[in-house]
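First, one chain by itself: the form predicted alone, in structure tokens.
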Amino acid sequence: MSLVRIENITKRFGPLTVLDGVSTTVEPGEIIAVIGRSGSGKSTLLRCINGLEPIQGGRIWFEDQLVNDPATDLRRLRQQVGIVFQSYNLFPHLSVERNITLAPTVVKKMAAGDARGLALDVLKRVGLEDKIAAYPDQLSGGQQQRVAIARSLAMQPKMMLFDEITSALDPELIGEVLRVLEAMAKSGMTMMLVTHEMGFARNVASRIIFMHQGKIWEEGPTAKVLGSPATPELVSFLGSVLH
């Protein structure tokens, strides 16, 4: 069974249609890169998947849960579908450890000792176990973004969504974040990421979704979509980001 099924969804902000009849699926273990120009609906699509944005038409399923059913427990859903944004959203007054353990102790009622062990484990996965006692303002942007990823991993989600998480970083910090994502991909995590890092998309993504004007314009295996684009819109987009 597909992990996510998106069926003909429509999303509007006032009179503006941002997603216009979008349908796709996400299979367990897939790594999907969502590419396209600003305003094409990429980030909105991610936010609809875990219920951060309501939709006006169509249906989104996560496993057997209908995301857009008013009866769905979105808080529980978001434990299974983690999302990391370009602005790290760490609590500045809390240590790295507490930023990570807050949700497991409050939401999952995990014991403090177990939560600390979990924090160390996820920090190890992002290469920052030595920063467990630090505060966000003592970290670089790349380190803060890796802590944000660790915080999401601490909820042990089945799927991770990444919304342009490297776009606010200096070039030398982008690599350290992308290496974390590569390691997660190798571990089998299902991921959907909005990215402008085409080299990363080419090397890591199993599938590409190219969005244009609120629709999925092209999608398919990475080598096929990037190697032989079928539409002038994708040719033009790739020309603008690869030069």
Ligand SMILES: Nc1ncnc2c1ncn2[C@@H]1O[C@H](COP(=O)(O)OP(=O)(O)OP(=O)(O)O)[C@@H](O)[C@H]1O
The other form holds:
Amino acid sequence: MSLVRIENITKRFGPLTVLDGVSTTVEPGEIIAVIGRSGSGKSTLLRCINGLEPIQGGRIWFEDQLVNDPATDLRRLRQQVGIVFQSYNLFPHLSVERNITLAPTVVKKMAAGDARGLALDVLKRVGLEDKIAAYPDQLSGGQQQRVAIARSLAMQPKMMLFDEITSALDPELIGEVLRVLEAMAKSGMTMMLVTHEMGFARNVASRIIFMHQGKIWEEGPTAKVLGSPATPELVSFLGSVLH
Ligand SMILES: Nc1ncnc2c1ncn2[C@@H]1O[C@H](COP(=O)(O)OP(=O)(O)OP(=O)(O)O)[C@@H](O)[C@H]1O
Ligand SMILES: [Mg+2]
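Could I have the structure of this protein in the form predicted together with the named molecule, to go alongside the form predicted alone above?
Okay, now the whole complex, with that chain kicking things off.
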């Protein structure tokens, strides 16, 4: 069964149609890179998947839950679908450990000792177990972003959404974050990520979704879509990002 099914969704902000008849599915274990020009609807698509944005038409399913049903427990859904943004949004007054254990202890009522073990475990996965007692302002941007990833992993999501998580980082810090994503991909995590890192997308993504003017303009296996783009819009986009 598909993890996510998106059926002909429409998303409007007032008079502006931002997603216009978008349909796709996400299968378990897929790594999908969402690419496209600024304003094409990439972030909005990700936000709709975990119910951060209401939609005006169509349906989004996560497993057997209809995301855009008012009766759906969005808090439970968001435990299953983690999202990490460009800005890390760590709590500055809390240690790395507390940033990570807050949701598991409060939302999932996990015992403190178990939560500490979990924090260590997810920090190991992002290579930062030695920073468990640090505060966010003692970490580099890349380290903060890796803690933000660890914090999401602590909820043991079935899928992760990443929205340009390296865009705010200094160039020398981007690689360490991409390596964490690569390791997560290898571990089998289902991921959908908006990225401008085309080299990363080419190497790690199993599928590309190219958004243009609120539509999925092209999608398919990475080598095929990037190697032989079918539309002038994608040719033009790829030309602009490679320069
Ligand atoms: N909260 C909002 N209210 C009104 N319009 C919005 C809102 N959020 C996004 N939009 C508009 O929706 C369109 C798509 O925005 P979105 O953020 O999804 O684009 P994007 O592809 O992620 O772009 P970028 O690469 O710049 O992040 C844009 O025209 C944007 O101005
Ligand atoms: Mg965006």
